[in-house]
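Just the one chain here, laid out as structure tokens, in the form predicted on its own.
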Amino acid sequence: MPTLLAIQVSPRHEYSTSRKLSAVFVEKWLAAHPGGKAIERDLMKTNLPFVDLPWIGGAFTPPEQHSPESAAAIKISNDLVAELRAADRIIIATPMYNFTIPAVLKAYIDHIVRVGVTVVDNVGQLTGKKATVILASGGDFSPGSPIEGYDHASSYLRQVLGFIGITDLDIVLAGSARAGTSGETAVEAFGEVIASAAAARVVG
């Protein structure tokens, strides 16, 4: 059974451009993959801790040496990695904050990039997956834009996901689009692109 993991980042919920476009993606993906299932990981509801000393102890010592604090800290990471491993298709729907990604998404990435787990001898272990990133922004960072070079989120996500083996990655720059009270333009502007990405590469 093919599995889609939809990672939500925006705190704006029903007013969020990235969430609205993600909903289109999930709907079209499920239609294109009969019998498939979609799992949502809402980072605004996950309450992810930042990497701290107990987490480091859990990540870099054998399980039998874990303190109760380290065991609890690394369990969150283990659960997130297992969820990611089980997915065939991944979508990350996120806003851009100050030219890069929100802190909660960075916290998630710090939990899933694990030496000896998702990266072994600098080789990513999560291969064979396809991912799409919906990157919503108030500005236009598309190719040719005067501020194209300010988009540090795209290059970072491509690099860090590639580091753990997810190299088949599409990034949809949903720029200059507003959702909710500012006008429903996001789905109109980018919905066809999102639907096409969702329907592509049907998993057998």
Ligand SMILES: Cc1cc2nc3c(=O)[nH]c(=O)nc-3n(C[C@H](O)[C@H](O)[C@H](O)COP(=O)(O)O)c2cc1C
Second form
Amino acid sequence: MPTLLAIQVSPRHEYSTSRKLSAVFVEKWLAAHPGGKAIERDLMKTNLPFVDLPWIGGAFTPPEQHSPESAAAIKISNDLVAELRAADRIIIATPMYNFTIPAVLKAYIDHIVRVGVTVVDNVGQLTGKKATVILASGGDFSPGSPIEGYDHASSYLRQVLGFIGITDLDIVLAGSARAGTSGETAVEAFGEVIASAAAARVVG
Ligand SMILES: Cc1cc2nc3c(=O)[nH]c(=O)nc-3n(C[C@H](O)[C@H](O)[C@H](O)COP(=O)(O)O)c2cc1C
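Now show me the form predicted together with the named molecule, since the one above was the form predicted on its own.
Let's see the whole complex now, leading with the same chain.
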């Protein structure tokens, strides 16, 4: 039974373009995979501490040497890695903030990129998964746009996900997704894009 992990990042909840597009995606994926299971990891509802000294102690020493502080600090990381490892299909629905990813998504990434766990001898361990990023932004960063090069979110996510073995990655640029009336129009337009035959590869 395939499992889809949908990682939500936006704090705008019902107003969020990335969340709305993700909902379209999840619905289509479930329809295409009878018996499949969709799990949501909402980073707005997850207590994600930044990496600190106890966390580093937990990440770089064997469990039997962990202090109570390190054991507690590394637990959320272990849980998130297990959740990600169990997923066959991954979607990350995120806004662009200041030309890159929101801090909460970076905090998540710092928990799941683990030397000796998800990366061993520089080889990513989470292979065999397919992932899609839906990147909502106010600007249009699509190929040919004069601001295409300002999009540091796409290149960063491709690099860091590839580092842990997730190399089969599609990135859907949901640009011009401003809040308000134009944002609503953009959601409908992108919903159609995701529903289209061309996007079947993305949803599959
Ligand atoms: C703090 C903040 C920073 C933003 N930075 C950018 C940016 O660098 N480039 C851009 O095109 N849009 C930027 N935006 C606009 C959002 O990417 C856009 O509103 C997007 O739709 C947000 O995703 P959401 O609708 O899923 O919340 C920013 C918005 C906020 C709140």
